[in-house]
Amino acid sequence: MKVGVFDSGIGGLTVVKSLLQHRLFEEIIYFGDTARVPYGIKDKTTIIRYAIEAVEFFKNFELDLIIVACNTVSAHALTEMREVSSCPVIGVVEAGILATANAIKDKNSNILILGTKATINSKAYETGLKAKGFNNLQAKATGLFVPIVEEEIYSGEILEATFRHYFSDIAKPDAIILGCTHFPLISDAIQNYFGKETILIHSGDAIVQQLEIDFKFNTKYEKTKLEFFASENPESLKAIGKKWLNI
């Protein structure tokens, strides 16, 4: 099995990490659109155009599946990607909604959705969760987390100040959806801020759950070949990937 993983930059490597840990694929092709990151502040038409171009890039490989490891693209461009792709396309938003429904049984639970401005404005998570009976939802655009993570700041004063900036008026949630693939890299800090009782929903783990349950991907491969591609400075992405993935 060969999968393409697409993200606007480097955040999707957190999804790759989950895929590697569960050994579901023989080969992973990662493409980060690093020349045009971030997507979270762009308009829908632009996001769709970039997403379709990513599908065109993946046509250079014989893929069995494309995983959109970008919540912004998953929220705005999944339909258009599926229309031009020769293989199935799945996104982290759908997976995150399913994972939340599986993890949270009380429909009255207080769920906090974090993401970029474009993801939050799409209301994709809220629409999907309301369809499953959840109504106690809060959504917060937390775009500053993206450059903080890309600066490899995972704890400390800057992050704590940013938490206070975003969360000072937020009631303690029962669950938090990490609606950007950068955010799992600061999940320990988020967990410490809100407390261990709060459940965190991680895009990478959610995708694995969807693949294993809905798509019946249960074969475990001994070794996974991983290739990195980027629209700008691929060597930098490769170096970061090796560091984050410990390979």
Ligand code: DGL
The other form holds:
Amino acid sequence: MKVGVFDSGIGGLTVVKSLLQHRLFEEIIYFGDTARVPYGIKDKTTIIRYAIEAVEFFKNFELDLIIVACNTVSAHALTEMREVSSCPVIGVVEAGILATANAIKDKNSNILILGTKATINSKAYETGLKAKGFNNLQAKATGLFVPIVEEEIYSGEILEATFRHYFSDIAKPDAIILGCTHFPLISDAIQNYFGKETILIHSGDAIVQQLEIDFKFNTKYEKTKLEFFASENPESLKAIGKKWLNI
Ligand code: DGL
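So that was the form predicted alone. Now I'd like the form predicted in complex with the ligand, please.
Everything in the complex follows now, all chains and molecules, and the chain you saw is the first one.
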């Protein structure tokens, strides 16, 4: 099985980490659109155009599947990607909704959705969760976390101040959807802020769950070959990838 993993930049490596841990693929082709990141502040038309170009890029490889690790693209451009792709395309938003429904049994639970401006404005998570019966939802665009994580700040004063800025009017949630590739990297700090009872939904784990439970992916490969591609400075992406993934 050969999979293409697409993200606007380096954040999708958090999804690759889960895929590697579960050994679901023989080969992973990672493409980060580092020249044009961030997508989260762009409009739908631009996000769709970039996403279609990513599908074109992946046509250079004979892929069995494309995983859209980027929440912003998953929220806005999945249909358009599927129209032009010759292999199936799945995204983290759908997977995150399924994972939330699996993890949270009480439909009145308060669920906080975090994401980029574009993801939150799309209401993709809210629509999907409401369709599953959840109606106690809060959503907050927390785009500042993206550059903070890129600066490799995972704890401390700056992060705490950003939490206060975003979360002071937020009611304590039962669950939080980390609806952006970068947020799993600050999941410990988010967990500390809200307390350990709050359940965190992570895109990478959600995709693994969808592949294993819904798509019955049960072959475990001994080794996964991983190749990195980027629209700008691929060497830097490769170096960060190796560090993040500990390979
Ligand atoms: N990868 C994006 C996401 O998951 C975050 C970074 C960006 O804004 O492009 O929404």
